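Here's a solo chain for you in structure tokens, the form predicted on its own.
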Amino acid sequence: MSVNSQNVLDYPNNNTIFMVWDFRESIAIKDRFKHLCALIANLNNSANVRFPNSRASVVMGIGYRAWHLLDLPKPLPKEFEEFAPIVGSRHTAVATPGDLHFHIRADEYSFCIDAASVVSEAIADIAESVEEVHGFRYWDSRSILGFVDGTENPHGGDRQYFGIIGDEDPYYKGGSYLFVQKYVHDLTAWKSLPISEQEKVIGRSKVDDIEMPDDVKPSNAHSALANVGDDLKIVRDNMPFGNISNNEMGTYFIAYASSFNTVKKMLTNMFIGSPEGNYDRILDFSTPKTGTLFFVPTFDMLDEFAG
């Protein structure tokens, strides 16, 4: 099988729509899924021709339950599983259902709207929308908390190594594990902290994004616990989102990884702590409302699924 990965290694764009759908019980889902696989390929091919410089793409991930409902290939990808909650002494990484995930991004918001509309029309009668988040680029790639997000992202060849499955799982080579969490921030509590205290929570300076020295950085700083080593990284495409009038502002955390075990290690550090009890302080201000694992097949696999 040739390896033609979906656009999981693209960098975050100015505009993004994230959608999660759950299948209804229906005998039609297999035929409709075939159509959907062909549609995703078509949307990406069209974007490449029509907007070659806009970095427009649509990435589709498939959930664990959906993989079985659709009778997709077995054995499954080696680390593909149904995500289980990670329960710490104070905070929990919740687990929520999700059969299909769509990551739509472009410089032009119009493309995101049109692509989301086409996808929705294709599956609305056999699936239910359970999450739709419209993300935006905030200043110089900052989260709504005001700190640069994604500084630890790999680049160059490392980006492919950490984001795409390799020879360790030959049949699924070129695919990727996709994990998402929707975090809502308590901005009132966050803004009540002096900037110097906010920097201790993150482990970096707020203005110029400089990491604190190890002998200064608190052991429960976000950058101390979410970073599990230079040989264990993920490709983050996080985006801020929010509703200003009701103060529901947050971050949609999205990670593409060649190994889901890396993601689990990060989450365990954050929610249970390293050592246990020393949890990530950012969780006192950011609450995960969702948590779901998907698998992103290659375009070649989508062609196979489409029949």
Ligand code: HEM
The other form holds:
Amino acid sequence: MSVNSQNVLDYPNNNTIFMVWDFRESIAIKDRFKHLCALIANLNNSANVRFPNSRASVVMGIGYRAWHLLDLPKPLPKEFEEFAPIVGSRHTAVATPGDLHFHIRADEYSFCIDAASVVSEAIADIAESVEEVHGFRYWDSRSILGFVDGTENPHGGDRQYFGIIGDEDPYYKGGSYLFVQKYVHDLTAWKSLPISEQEKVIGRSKVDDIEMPDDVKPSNAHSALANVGDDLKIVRDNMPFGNISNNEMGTYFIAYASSFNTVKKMLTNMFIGSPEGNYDRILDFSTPKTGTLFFVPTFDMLDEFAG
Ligand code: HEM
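Now the other one: the form predicted in complex with this ligand, given that the block above is the form predicted on its own.
Entire complex below, previous chain first.
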């Protein structure tokens, strides 16, 4: 039987809205969730028909607590757990609650706004919004730090292999682990670094996005510590966001993975360091305000949940 994954492998689009909602205590949760599962399928099907070239989609992830509240299938996906903080000597990957995550992408902002409104209206009386971030494409897919973000992402068939669960967890085949962190950058400190120093922090050249040779790249560069081997990759879809007047500019880090252990390995390298203490220098300019793991079921599972 074919497996229909949600649109987790889509490439970043021009506009994105990320939303995290927490359930209130309510007896209506299960019924409303059924409606929501049907709504997500409806929104995606409708987007395909109405705007075939816009690459518009809505991906829903379900948090660990919510999975239990909603009595969703057991045993759980093999690596599904509540994200626990990773505490380094200097920086901490915090863990924050989240029952539902929505990742809404389109070339047109209008689609994102309408889809986010429809989803919000469907759950506003049983859940409260705890995070809403509007991400935008910055020039040629750069993070707000000015470096191209996404170059070493898996491409082609590798995207499916690293982004979607396969035969290793047959019941959840086609699903994906979704991990998010909302980072705020100290842009004043960042901009005071000469470009040659910024390049050492990332491990790539700024203008033309070329990787530094291994014998030049510092061991605490982001691309050195986040690279945990060619057979352990994730699909990243980060977007910059921000408020210019109060200088709260950031990166919404979002990864889809066939194995959450791979994400944890990267985070451990970044926050604890490799070797321990040699942490990722990008963290001196970037503070995670959130950190949550969700599971993204297939459309087929959403259909089952919808009853
Ligand atoms: C502060 C937030 C972050 C920013 C601004 C950021 C930005 C970047 C940039 C500019 C690159 C180089 C270009 C590329 O290959 O994409 C990169 C690479 C990468 N990042 Fe991040 N990143 C952030 C957080 C993270 C986190 C939390 C993880 C993992 C949990 C991660 C995993 C990776 C990986 C795997 C690579 C590719 C490394 C390689 O193989 O060369 N990043 N990131």
